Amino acid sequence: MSYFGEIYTGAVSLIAGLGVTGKALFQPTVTVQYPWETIDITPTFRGHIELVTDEETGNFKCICCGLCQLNCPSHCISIKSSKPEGAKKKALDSYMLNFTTCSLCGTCVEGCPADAIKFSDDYNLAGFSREEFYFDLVKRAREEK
């Protein structure tokens, strides 16, 4: 190609692009100011798990059966239950969860037999150290209450 034709077919190029770039100023924006505007999380959003409380007793609903426990990938749900004197069935005491080592798969959720747990839809999780994230949700149930 000539020299005058490189540049020309350069300049007709870098137009054309210009162009687009042009026509893009003109468009709504599609960012988010996030920190002061937020968009919806969709209902699906899998947060970490938190217990569902049965609605007419108040109790959570976890028989205590301890599946979620076994079926979990990387092992970062540890439950501890007991059977306070008189009643006929057994009562959470700690439902630890490891936040940092879960990945959100859902085996626990699909696998437990009484939907005692769901996820939450917790997303502005941030925190100092490690620790922060090995949450009993039986505590942060109960806060939240």
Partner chain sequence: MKIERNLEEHSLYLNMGPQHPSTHGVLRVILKLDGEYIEEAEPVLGYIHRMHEKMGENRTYAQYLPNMGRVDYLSALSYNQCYVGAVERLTGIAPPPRAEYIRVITTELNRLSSHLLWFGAYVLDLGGFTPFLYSFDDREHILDLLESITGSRLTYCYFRFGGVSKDITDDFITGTRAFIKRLRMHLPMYETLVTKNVIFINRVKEVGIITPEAARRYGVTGPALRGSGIKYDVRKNEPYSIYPEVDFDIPVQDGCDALSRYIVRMLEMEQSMRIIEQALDKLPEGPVMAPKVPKKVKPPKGDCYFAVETARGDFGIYIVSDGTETAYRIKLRTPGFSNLSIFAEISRGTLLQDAISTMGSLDLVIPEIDR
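What's the form predicted on its own like, now that we've got the form predicted together with the partner chain?
Next up is only this chain, free of partner chains and other molecules.
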């Protein structure tokens, strides 16, 4: 290829690249300035699980059956419950979630017969140690009230 041929192909390539850049310059921005701006979460977002409370009574819907713990392939859920004297049902004492091993598969949410757990909208999780991702969901739900 001759000297002038290379200059010609280089100029054509430059004009094509400037065309792409110019087209992108006048399109609306897609990115957000993250810590200061946030985007809306999609309805299908899967964060860590959280307990659902009954709106009428304010108690947890969890019936302490343990199916979520049994269905979990990652073994990241552990439930402790007790039966108070004179009560008909078990009371939920702690619901521990080890989010470091959770695969967000959803079998715990799907398998719950009382619809007592759901995925949260909390997407901004950050921490410096693994212990920060061991959640006591009973304690977290009571603190949010």
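Residue numbers count along the first chain shown, from 1. Basically, rigid core = biggest C-alpha set you can superpose within 1.5 Å across the two forms. Here the structure is a predicted model, which means the values were calculated and not measured.
A displacement of 2 angstroms or greater separates the C-alpha positions of residue 11 between the two forms, with the rigid core held in common.
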